[in-house]
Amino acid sequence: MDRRHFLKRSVASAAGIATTGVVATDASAKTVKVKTRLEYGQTIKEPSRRIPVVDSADLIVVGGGPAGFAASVAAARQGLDVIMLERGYFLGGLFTGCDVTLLNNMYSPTHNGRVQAVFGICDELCNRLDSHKMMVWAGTPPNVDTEATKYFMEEMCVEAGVRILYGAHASEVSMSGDRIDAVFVETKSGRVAMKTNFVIDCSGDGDVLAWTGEDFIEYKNHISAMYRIGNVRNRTSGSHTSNEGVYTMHLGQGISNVDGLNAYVASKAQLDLRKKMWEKTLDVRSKEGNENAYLLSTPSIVGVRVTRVLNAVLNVSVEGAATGKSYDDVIGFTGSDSTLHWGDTRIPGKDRKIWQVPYRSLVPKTVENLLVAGRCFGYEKGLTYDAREVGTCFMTGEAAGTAAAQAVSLRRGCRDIDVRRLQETLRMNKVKLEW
């Protein structure tokens, strides 16, 4: 499907639904809200209103980062009508918008080099980037060109038939019993609703799972930033990119142990981190040969590492990752390049095992038509560094999209799918499930 036909299909679909007029969701449906985490002394009653249902799809994917992208492509290739809601105007989330150009955890370091852990759609995207010389190796992980990555992610979505809606901020859900009936979306066209049979939460912050009343855990961590400096002639730090003289830089820990769901905290972090990036750039310029270096790009999204995490049917444990535990419902492997602390044991990245992720870690305990992928799937806090990395997000996203396709086509709940059939499909799509 080319871009012209893709746009025609999207417009025609929306127009077809619009001709039915403004429709209210089922009167019996309940809307679940979560309280703001901000302090307040008074409230204002919002007038009741009818929300137009402007579209519908087999599957709505909330978030267009690596997990949302992989989930959308995987599901659409299985024949589902997929709408991907992305609040920004590009795909990739922190990966492309925050200059996290290193595709961490796609590979793991070893004493003899590196070993690949993540395959499937992630590998396919890398092959496209590599064929256009838009990817280089920066030690263990590939280092990609962010603009090329945005383009090829869009291209793969369009080819699969995914309908991307940019500037679309999912804000709430309507529930009918234990099922999500519709997603409310804030857009430049106003507040609208979209009906759906299934939802995958790839929001990063577990927004959807929180709105449904599903069980989750909150973790605090550091907020930091990556950025790029151009025209560097005398390298002092950072990772080289596919563009000569351009280096990806990292502020490291950044701001410690903060609440990434607090709007005021996130805004202040953005201001503080941008100041640090400017100052670091001036440091680079002070080195001989770098007098003409410049700050090429700063992140458009604040670098939140983790917030809400699903309390899944089975959360991946630190022990499981440390020991290389096997699961009957494995949906993929992920790499590791960080030091893992398991009890009193400290395991350096190069000595760690590639670890499995089970399907149950994407599955909520109550809601029937929801899966969770990306950095908010179910895992213990000690795995935060690895579980949130780009490679892991690609892998969990592809598995969630593949599972959703089966659930919708067979009219089953997320806990009732045939896991063996899911695994067979993943293998057919070149996802590695055995080691």
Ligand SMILES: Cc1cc2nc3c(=O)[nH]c(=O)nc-3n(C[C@H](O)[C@H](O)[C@H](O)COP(=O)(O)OP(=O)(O)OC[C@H]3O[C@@H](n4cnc5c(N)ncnc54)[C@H](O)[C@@H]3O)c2cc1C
Contents of the next structure:
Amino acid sequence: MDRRHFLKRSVASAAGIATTGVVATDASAKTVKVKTRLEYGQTIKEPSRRIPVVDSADLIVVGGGPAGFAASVAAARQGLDVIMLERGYFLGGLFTGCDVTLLNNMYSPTHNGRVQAVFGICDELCNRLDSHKMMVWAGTPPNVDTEATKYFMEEMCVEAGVRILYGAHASEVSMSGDRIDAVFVETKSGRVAMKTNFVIDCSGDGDVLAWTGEDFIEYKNHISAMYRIGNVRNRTSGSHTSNEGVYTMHLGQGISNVDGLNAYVASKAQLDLRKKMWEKTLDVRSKEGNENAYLLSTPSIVGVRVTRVLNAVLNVSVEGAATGKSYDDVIGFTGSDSTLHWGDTRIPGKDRKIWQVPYRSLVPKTVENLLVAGRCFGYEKGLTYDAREVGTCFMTGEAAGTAAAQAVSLRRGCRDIDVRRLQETLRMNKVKLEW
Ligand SMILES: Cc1cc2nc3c(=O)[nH]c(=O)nc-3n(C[C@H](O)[C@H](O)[C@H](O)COP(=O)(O)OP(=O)(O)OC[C@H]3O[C@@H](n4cnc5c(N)ncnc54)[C@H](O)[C@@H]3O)c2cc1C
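Would you mind generating the form predicted in complex with this ligand now that we have the form predicted on its own?
Up next: the whole complex, starting with the chain shown before.
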């Protein structure tokens, strides 16, 4: 199929039109239930095959974004053999791959200055960046240098003994009852399987929890992008970077209210967003002094904000975040600087309390050896802005990795770990749990 026909088909399918004539007709197509959110007219039977088991680990972390990074480092430091599966070829997920760079929720802005809410591995990474003068701005929120962040994340993983596998797209799990016992992975070396005692889903989209049949909720949001323009002499907008004349820009709402899990929609969004980034760059170039400005970088990962979130043992409520509610099983605090709507009450960013995240919001109701961290842990829809910010993702990741280490070493399920002991370990690792 040539490019023109592929794009035509992509657009048709994104619009919800089923495509036909690709595979031989399967008479049972109407009755067989298949797992996809795409429109389809026919099904085809994939021949069964044996998959080589190429590796095994105490823990497999799916996704190398802020949550997956923190989860992997925390667990490896507790002595677990950890494989981190990342479909791309860098760490940081949207934080580094979408040029986000602003580490929201690590601090809360207040009337009197700011309060630090997230500590532990997130703080350590920032200190490492700072000591190498790679923090673009150490304010609220901190603004980090993207490439240095990718580098130091890898460095911290390697030091902790995490086995990073890039180009590794986790695609399914094998279960024995309520336990995951292997993860299937698509790689350039073919489809392979890896055995494990425990999995942390840091895919951002709750991929693993969906494969296990675990309960989840879907939140639609917009797909957007951050990008960099270089050689700007006459600044019009954008935030500073490490380089003079280079600014990080934001497309804002981008493409609104779309299904980030529809492959055609996400692909089309990336095409449309790149066109917008190009046009914005031409706008900047049209300003006097900016004749030589250029589009320096665009995201290497599509800017999907939120899709599936775990319907956890306890989802963090808007009320809990608004009132700064205390939980016996607190695993960390998170800052906030966004306006929150709680019933009829509107709480502006500067009046927000820092809020607690309970362990139960990472815990699924059924699967025994799974935790969920990052933008797909359990929270109410009203928190989609707050709960997926980078600071919160680091924090939930570290707690999940620490909890997994205990579960594996004591052979316990995710709902049976000793939460007091988890909290002690987190405190020892400089996570602040008291205020
Ligand atoms: C346009 C935009 C602007 C934003 N601006 C800000 C901001 O200013 N400040 C802020 O704090 N936050 C911001 N965010 C939100 C923040 O970047 C994300 O919510 C955060 O990075 C989520 O971290 P995560 O680790 O949960 O997931 P992600 O960052 O999404 O990382 C998930 C990782 O898992 C990998 N992965 C996914 N599925 C698989 C699979 N099946 N197998 C293997 N690997 C897989 C992905 O490649 C990725 O590396 C923004 C987001 C967007 C889209």
